[in-house]
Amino acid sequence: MPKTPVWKSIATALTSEIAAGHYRPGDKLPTESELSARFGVNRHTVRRALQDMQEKGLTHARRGAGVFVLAEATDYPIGKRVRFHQNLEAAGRMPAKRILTLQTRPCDRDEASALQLKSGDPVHVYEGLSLADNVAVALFRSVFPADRFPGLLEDLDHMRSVTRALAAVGVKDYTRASTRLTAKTATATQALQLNIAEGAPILRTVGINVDTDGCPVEYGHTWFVGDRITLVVED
């Protein structure tokens, strides 16, 4: 009877420990060096075991950070009101935002059309990472009419919440007018920011939010990690 490869035995042992709750979703596994010492093998053998676990959807590697137990995908409702913090908290996750860019610039043709502006009118651009339990789940870019909300960037920088920032400039409520969903694959830059492999599946949403008078207040793109978020379309 052929022997079981050592790397497969290591993968089986670690998988059993995850199933037993020794490592919870989001936990970091021991380093390759630590696992090599524990099992008395070289790092190449450990790396093969970790690769097998990742291919089975049990773990994911984050560049420069290590290997982590994959959390179950979080349901994220897409309906009349799309609120990142509320959606994540309702799913029992801890939401956070990390700002990548805050700037004011002339709008492009698509932004002008979505926000009912003239081409070249100024817009505020808010780009960043959306996190759940400190794990990146999405990249986003939100665009707002700058003339209507001159102080919005400062509020976004301070509050890290579109809902709260818009409320601070007088928009007490807003709803989703349209959402378009498209399956994509991660570019090299997106993969680096989201700690996923280049070419990994992502879901892109393009949405327009309007105030109670039906005037556009936000034009947004979001790129969700395919195996970390499940988009739930609601009426």
Given for the second form:
Protein chains: 2
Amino acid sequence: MPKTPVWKSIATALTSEIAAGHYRPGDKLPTESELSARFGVNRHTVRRALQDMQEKGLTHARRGAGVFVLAEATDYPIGKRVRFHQNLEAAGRMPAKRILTLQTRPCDRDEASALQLKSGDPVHVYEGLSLADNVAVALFRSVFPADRFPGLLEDLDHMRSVTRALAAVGVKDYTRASTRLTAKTATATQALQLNIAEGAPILRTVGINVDTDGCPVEYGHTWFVGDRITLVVED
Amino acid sequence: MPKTPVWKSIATALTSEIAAGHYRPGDKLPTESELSARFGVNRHTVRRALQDMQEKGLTHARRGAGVFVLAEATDYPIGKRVRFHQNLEAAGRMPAKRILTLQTRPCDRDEASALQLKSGDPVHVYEGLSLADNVAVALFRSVFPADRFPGLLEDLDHMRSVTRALAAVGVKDYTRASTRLTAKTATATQALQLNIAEGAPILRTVGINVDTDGCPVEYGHTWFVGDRITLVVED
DNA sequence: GGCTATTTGTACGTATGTATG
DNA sequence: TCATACATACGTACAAATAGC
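Can I have the other form now, the form predicted in complex with the DNA, not the form predicted alone?
What follows is the entire complex, opening with the chain shown before.
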């Protein structure tokens, strides 16, 4: 049972009230003092909750005026689980993978940070191309902690599936802790591998997958060809 | 001459040192105590600076371990030109909308399909710019079935909020049925409106919002400036 | 494994500054 | 002008996670 901070409970309570229509977009929330009195906490604890909501785009504070509910509240938050490649299969195409590299090497600082390793610890690196109907639609690179999964490379080579290979080494379930999406343009190397023009639009995703204990098991990058791929996010 | 908060000066100083290579991705920053001693401020003031940097994706704290520099630092617009406007940007985001067009016209095939209308049925179209601190970060276009919401345009014009305008015509709640994400490059028109270069990377989202009965009420497109926006999918 | 020191996270308190209405 | 309300900054104390012995 994870202990929930007080400020988070307050943020949840206020968010629920907004979602329930108790406060509508444009409305002014009670003052920090009123809220701290209502919840029986210090004003700074309320501020921590309001700050969390502001980061999520729910509210917006104006010094001297008050805290207001934003109209965009329900507009943006994108769903919970992202399923890549989904539209490929739905379209009746034949997804395939082509392995580019399978190797074990010392991790760099970036990978160490994401996987909570020490810089230089060994990692398995799985790079490849995703194909649909023999057309390259994405480049991917998955990085795994090698010390924890000694035999993973063979499984990846054999099964050609991250999910199944991880299952083979004891990771029954894993979830995406976070995914960041941004638009880029293709580098020369990427353009060559994906058979597109340099500077063509690329949708890059960076994600960390964690096991049921919250321990990172995979650090993955994917570069989708903008013209050939659309990601689907469903609630 | 705007008075700069101490925490912001500290964040700027630490960010500069990261940019200068003094601290590299994966490195551990000095402890909060050491930094507060170095800058001669309270630990909470340092925490406020570190928190600001974490929001920008520059650093990442691990309780009991320390604060570490993340690799993605250069992906975020804190790097170059924005540093001139950093005071404005970090002063708190001011989301705003600028209406470009508000009109009613017959729908095209695509819109008819998304909204479950017949081709040529009237739709309200709401196009505009999303601004943060007076910088355009996204273009959007929302399409609504006009027959179902006759007076929606006036509400949109007046309230400048899709959520509230829909509430005014009886749609108390709506949810995002699906979102599709893809990478594009900016067209000449988009580049002009978003004040970016033609061909710059754009993150496009296409979504359909449905009411509690599952009936589509809005068909929306958003074009985010890749350099200025990173979408984060959590959980 | 256990223990301890270190380090970040939470929560409280107090005071003062600054913009709003 | 003035009270209100959020922003900054100082302080204290303890909890929770980590790392090292």
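Worth saying up front: this structure is predicted, and the values here are computed from it rather than measured. Each form is matched to the other, and the largest set of C-alpha atoms that superpose within 1.5 Å is called the rigid core. Residue numbers count along the first chain shown, from 1.
Peer 1: How many angstrom apart are the two C-alpha positions of residue 9 between the two forms, if you fit on the rigid core?
Peer 2: Reported C-alpha shift between the two forms: 66.0 Å at residue 9.
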